[in-house]
Each structure stands twice: as structure tokens, then as C-alpha cells.
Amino acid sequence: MPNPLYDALFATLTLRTNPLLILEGGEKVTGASFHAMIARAANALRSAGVQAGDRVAVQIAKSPEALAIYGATVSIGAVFLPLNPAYTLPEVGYFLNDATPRLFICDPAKAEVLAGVAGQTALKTLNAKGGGSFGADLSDAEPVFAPEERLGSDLAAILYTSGTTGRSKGAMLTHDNLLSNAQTLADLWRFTALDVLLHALPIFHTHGLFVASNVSLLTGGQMIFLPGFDAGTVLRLLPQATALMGVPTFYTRLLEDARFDHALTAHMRLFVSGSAPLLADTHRQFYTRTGHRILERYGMTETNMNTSNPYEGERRAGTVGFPLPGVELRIMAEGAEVPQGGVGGIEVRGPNVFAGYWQMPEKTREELRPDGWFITGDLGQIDADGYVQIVGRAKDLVISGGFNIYPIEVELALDDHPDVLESAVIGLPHPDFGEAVFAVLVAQKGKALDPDAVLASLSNRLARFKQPKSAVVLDELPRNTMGKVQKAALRASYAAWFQPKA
């Protein structure tokens, strides 16, 4: 009986005697052992009453067992719902109430408090070492099972968006969505069974689960499966790897360590960055230090990956490359495509695009057109060579005195200041201009920033209406777990900056 994701990612593991996972301490999990873990998890889920179409929510630490639960869930035809361990009690309550999962698996240390928001959902526990009530179920379960028949159009997962502009939305992803994207990326990035992927990403997110894990599983490679990113651990284990997928913070932290150099990375085949914009300066520093050019790509919860810089050819700093094979991308403004080089909203269409938002038909209609084009909410432009550049989020566009200001243009100018490590530009309410441009700066290590002097340096670089009217200096920018700057939090913190004082 066909089950697209199980057949492509997990079925062949039964015959695999070499390692699939290499853990931080050097322990190895063979493919066959991992498949037995999936089988035990599948039987444990079924014993808990999970049936095809049911949701299985998990808020647990990254571990081989956690990855096996993903494999087991899709194998029995259920829908996987991973939740960030950092989510608060009210957030988890919202997700459980909205998705109505059959089973919720959480950390034993949080079980008592989470039981209060679980409602009618059955609750089991699992910790990073395999302990907890579900861990006991795994030990007791049989290591063989029969997968459930599924269609490519059946749901495999629901991932909730960050919800920075309102209620979080559950993006419904099908077997075909996930499998088509993994197949495209594996081919485009030349992954094979000879690859060893250093996996330090979380697996509650598209990047770590549906890009890193799926691509490696699909191609028969190995994963050095770390619980999280630690620069020292990554440097120690890098000689065993051929590829690393990370967020920009991974690369800036590695560049801070003098051990990270050309010799340490000479054997590496590929470094990939995503989930947040990679500064062009980081791209250049990385090449100078290692001789490798980071491959930056662009994706989102609702679509997995949309574009990628080329494996062979110029990996252009400040861009996210070209649309993936089979994926269409266009730049739209006021209902029409903009001329090449113009800025507008990015829309994408392809087999990677999600099936809609869980129990939100009105939101689905707003953002997913009947002809399959998805309105991403990102602003972008395409240069003369076809490279896509992300200008920012539509909601981050600053309209000051009737002029449109794209934050990235101002940020790039600020980041060029020798004492500025990075910046974030936002719009704040202003009594005269409607919105005013405001900059949040972070200093280079060991430097003291005078925000007024930094702003003065822009006088001959940017039109006056684009120049920030004020700036502050922070030790670091607020970011989510995937490294994205939380501009909504900055706007909230400084909302009254330009308002008349009482």
C-alpha cells in the first residue's frame, strides 16, 4: 500500500546496517535500528488511539525518538504537529484547542502544568533521553508495523506560523508538498548517500525537519544529530561532516572563533543558510576565511523552499538565488507584475505550496489564490540576471510622508558603518509623517556607538526621507529561535518614541 513519505524516506531503512544518526557523544544509530524505533512509535501511537487523519502534537526536546515520532506519525497516516519548546502555556493552549490533536506528547517536567490546557487531548511524556510515559510505551511496543495507505494530497503535517501579526495560522502540508521539495533540493544541492550532514537545527521547524532531515533521509546519507547549536561542538565534529545547514547566527558565531579557517573546512562540500537574511558582509567574511561561499535560499512555513542560489555558478551575496525547478515566482504590485528590477509582493506557485490554513478558510482565500499563487507577504525584486532579492516583509514597509521606504536599503547603509555590527529599521507612529524611520543598532565588538554620528554618516548616501529620524543602540537584536529579527517586538517597545510627551 503506498504511503508517499514513508516509502521515500523510511521504508528502505529496514535494510540499512550502517549509521543513520551520529549523536553528540559518538553513539551511532543504524538505519535498521531507527526503523525499529519508528515501528515502536507507530504501534505506541496506535495503542494511544491515534488513527489516520488525527493530529499528533509534540513539544519535546530534539532526540532520535523525537524524529522517529515524526516518521511514525506520517507512516500511520496521522498529521504531525511539532511545537517549539519555548512556547508559553497560553500559546500551547491555543494550538491544542485549534488543532484538536488526538495525542499531545510533552516533556515530563512540564506535564503537570500542560495538563491544564490539554483539555480532552490525551497526554504522554518523553524527555531527551527517552524517559517518560511515551518512552515506556516505546520500550513495550513491537518493532514491526504496517504503514497506512495515503495519497499524495493527504495531510502529513501542520506547522503554525509565528503569529506576529495576529493569531497563529496552521499551515497544512501534504505528503506531495514535503516530498516534492525534498526531491528538488536533494537534486539541486547534489546530496548523495556519501554525505554526512551536521544537523544542529531544531526539528520543530521547516528548516531542520523538512529540509535538513528529509533531504538526508531521502538520499541515504548520515546525520550528525546534535541537540542544538554549540560552536565548540560544531567545530569539534565538523571534520566528520560534508555539509552544514544553518541560520545566519551559526555562521557569525563560527567566524568569531579563530579555529574556524580554511584548513578546518577544506573537506566540506556545502554550507547552506536560511530562515533569516544573511548579511552580505557575513557572506564575504566567510569566503575570505574559508574559501567557501555560503549557499543562501528562501523558504517559509507555507511553502518549504522557494528559491536557491546555484550549486554551480555564482552564489550572489544579498540574494536568495533563483526559483527552484518546478516553482514559479513573480513580483506583483496593484494586481499586475512589476517590470524587472521593480519592488513588489512575492507570489509563488508550485507543488511545494501548502493546502491552506487549518480551519481558517477566510485566511486561505486571502493568501492562496484559486489558481494556486500564494501571496507570501514578502517584498522582493528580481535583478537583470534573474537573482531574487528579499527587500523585507510587506508589513515592515515604512510609509513616511507618503513615501515608501524599504527597511533593507536603510539597513544595508547602516551596516556599512565600520562600528555597526548589524541594524534593524522599523517604522514608528509619528504625528507629522504618519510613520517615521527608526533604527536599532548593535555595535561591533569593542566599539562604542554614537547613534547620532551613525545617522549623520547617511547624509550623502540616502535621500533625506529615507534617513532614520532617530536611533538607539542595543546589545543585541531580539530574535526568534530561527534567528529572525523580531521587528514586531521592536515596534511595540518603541511605539511611543515620537509621540508628544504628556
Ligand code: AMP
The other form holds:
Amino acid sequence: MPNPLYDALFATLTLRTNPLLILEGGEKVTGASFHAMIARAANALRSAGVQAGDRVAVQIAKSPEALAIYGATVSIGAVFLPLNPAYTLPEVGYFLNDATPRLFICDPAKAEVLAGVAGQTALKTLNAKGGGSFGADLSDAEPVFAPEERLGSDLAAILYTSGTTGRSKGAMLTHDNLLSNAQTLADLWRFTALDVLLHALPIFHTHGLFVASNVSLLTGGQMIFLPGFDAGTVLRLLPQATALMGVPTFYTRLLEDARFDHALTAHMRLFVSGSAPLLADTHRQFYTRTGHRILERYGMTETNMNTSNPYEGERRAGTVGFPLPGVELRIMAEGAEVPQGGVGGIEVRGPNVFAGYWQMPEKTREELRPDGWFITGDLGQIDADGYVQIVGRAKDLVISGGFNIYPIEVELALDDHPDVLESAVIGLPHPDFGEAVFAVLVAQKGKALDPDAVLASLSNRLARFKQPKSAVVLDELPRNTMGKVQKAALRASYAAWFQPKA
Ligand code: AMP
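Show the other one: the form predicted together with the ligand, since we just had the form predicted on its own.
First the chain shown before, then all remaining chains and molecules of the complex.
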């Protein structure tokens, strides 16, 4: 009975006696014991009443059991719905009410309060050490099971988008979406059974759950499976790894440590970055320090991965490379494709593109065209050699006095100032201009910044309308767990900056 994800990712684990997961303290989980864990989870889920098509929501710490619950859920034909442990009570309440899962597995420490928002959903618990009511179910369950038959077009997961501008939307991802993308990435990035992937990403997000775990599972490699990113632990375990996938903050943190150098990384095959823009400066600094060029790729919850820099050939700093094989990408403005080099909205089409937003047909129609093109909401351009560059989110575009300003252009100019480490440019309400350009600056280590002097340095570099009208200096930019700068939070903090004082 075919089940695309089970067949490709999990079925052969029964035969594997070598480690699949290597944990922080050196403990190993073999392929066969991980398969048994999946089987136990599958039986425990079925005993809890989960049937094909049901959603299984989890808000639990990263652990082998948590990954096994993902495997078990898709193997029994149910739909995996992971939630960021940082979500608050009302947020979890919204997700449970929206997705109506059959079962919700949460941290035992939060069970009592979460029960208050779980409504009709049955609740079980699991902690990072395998404790909790679902942990007990796992121990009691049989280690063998039969997977459920599924079509490639059946749902495997619902991942909620971060929803910075409105209600979070549940992106419905099929077996084919996940599998096709894992196969493409594994081929492109040359993953094999000899690889040891250092896995320090969360598994509630597309990057850690699908890009990292699926690619590794598909190709039969091993994963050093860490509960999260800690630079010291990563430095200690890096000698055992061949590949690392990370968000840009992983790389800036590693570069802050003098132990991270050529010798420590000489054996590494690949460093991948994504989920947020990698500064061209970080890319270059990384090369100088290690001799490796980070491979940057671009994707999103709704589409899995869309583009990647090449494995062989130039990995161009500040770009996200070329559309993946089988994925079409175009740049659109005012209903037409823009000429090469022009900026516009990025649209993608391919087997990676999701099936729509859960119970939001109108939102789906707004963003997913009938002919399969998905409007990503990202702005981009394609250079003369075909490399795609992300210019920002469409919603972050600043329109000041009727002129469009792409924040990244201003950020890159600011970042060139020798004392600026990084910057975020946002639009703030302004009585004359509608919006005014505003910069948030972070100083290089040990440097003091005078915001006005930094802004003055742009005078011959950028047209006047692009130059920030004002700037502040912060110790660091607000980022979420995936390393994305929280521009909405910045806009909220400084909303009154240009308003007339009462
Ligand atoms: P998420 O759905 O949380 O994975 O966020 C997807 C968004 O992250 C994309 O739409 C982009 O705006 C951004 N993103 C992902 N990868 C990159 C990248 N390499 N460079 C710039 N932005 C990126």
C-alpha cells in the first residue's frame, strides 16, 4: 500500500543498524530503533482515535520522539501540524480552533493552561525526555505497524505562516510537495548516505522539519540532532559533521568565535543558509575565515524551497541563486512580467507549491493563481546571469511622497558605513509624505554610532527621497527564532516618531 512519504523517508529504516540520530550527549538512535519509535507513535496515535485525514497538532520540545511523531502522523495518513513552543495561549487557541485537530500534544508543564483553550481537542503531553501521557503511550505501544495508503496529492502537513500582517494562515502541504522538494534538494546539494548533517534548527518550521530532516532521511545519512543552536555545542560537534543548515544568525554567531576557522571546517562539505537574508558581508567574511562559500537558498512555508545557489559554480553573495530544477520563477509588476533586471513581485510555480490555505478559499484565490502561479509576497529581481535577488517583502516596501523605496537598497548603503554592523529600514507614518524612511542601526562591536553622521554619509550615494529622514541605534535588531528581522515590531515601536507632538 503506497504512502509516498513513508515509503521514501521511513520504510527502509527498519534495515538500518547504524545511527540515524546522534544526540547532544553522544547517545545514538539507530535507524531501526527510530523506526520502532515511529511505529509506537503510529499505534499510540491510532489508539487516541487519530484517523487518516485528521490533524495532529504538537507544541513540544525538539526531540527524537517529536520527529518520530511527525513520521508517524504522515505514515498513518494524518496531517502533521507543528506549533512554535513560543506561541502564547491565545495564539494556540486560535490554531486549535482553526485546524480542529483530533489530538493536541503539548508540554506537560503547560497542559493545565492549554486545556483551557483546547476546546473539543483531546490533549496529551510529552516533554523533551519522553515523559508525559503521550510518552507513556509510546512506551506501552507495539513497535510494529502498517502504514496507511496515501496519494501524492493527499495532505501531509499544515504549517501556519507567521502572520505578521494579519491572521496566521495554515499552508496545506501534500506528500508530493514535500517529497519532490526533498528529492530536488538532495540531488542539487549532493546529499548521500555518507553525510552527517548537523541539525540545530527547530522542527516546527519548514527549514528544520522539511529541508533538513527530509533531505537527510531521504538520502540515508545521519543527523547530529541538537535541541537548538548553541555556538559552543556546534563547535564541539562540528568535527563529526559534513554539512550544516542554518539561518544567518548561526553563521554570524559562529564567526564571533575565534575557534571557528579553516582547520575546524576543513572537512566540511556544505554550509547552507536561508529563512532570512544573509548579509553579503557575512558571506565574504565566512569565506575569508573558512575557505567555504555559504550556499544561500530561498524558500517559504507555502512553497518549500524555490531557488538555490549552485553546488558547483559561483555562489553569489547577496543572491539566492537560480530557480530549482522543476520550479518556475517570474518577476511581475502590474500584471506583466518585468524586463530582466527590473524589480517586481516574485511568483513561483512547480510541484513544491502548496495546495492552498486551510479553510481560507478567498486568501488562497488571492495568492494562488488558477494556473498554479503563487504570489510569494517577496519582491525581487534577476541579474544578468540569472541569479535571483530578494529585495524585501512587498509589505515592507516604503512609499514616501509617492516614490517607491526598497528597504534593502538603503540597508546595503547603510551597512557599507565602516561603523555599521547591520541595519533595518522601515516606513513610518508621516504627515507630509504618507510614509517616511526610517533607519534602525546596529554598531560594529566596540564602535559608537552617531545616527546623523551615518545618514549624512548617504548624501552622495542615494537619491534624496531614499535617504532615511531619521535613525536610531539599537544594540541588536529584533529577530524571531528563524533569524528574521521583525519589521512589524519596529514599525509599532516607532509608529509615533514623525507624528506631531501633542
Ligand atoms: P517562512 O514562511 O517563515 O519560511 O518565511 C519565508 C520568507 O522568508 C520568504 O518569503 C522570504 O521573505 C524570507 N526568506 C527566506 N529565505 C530567504 C533568503 N535566503 N533571503 C531573503 N529572504 C528569505
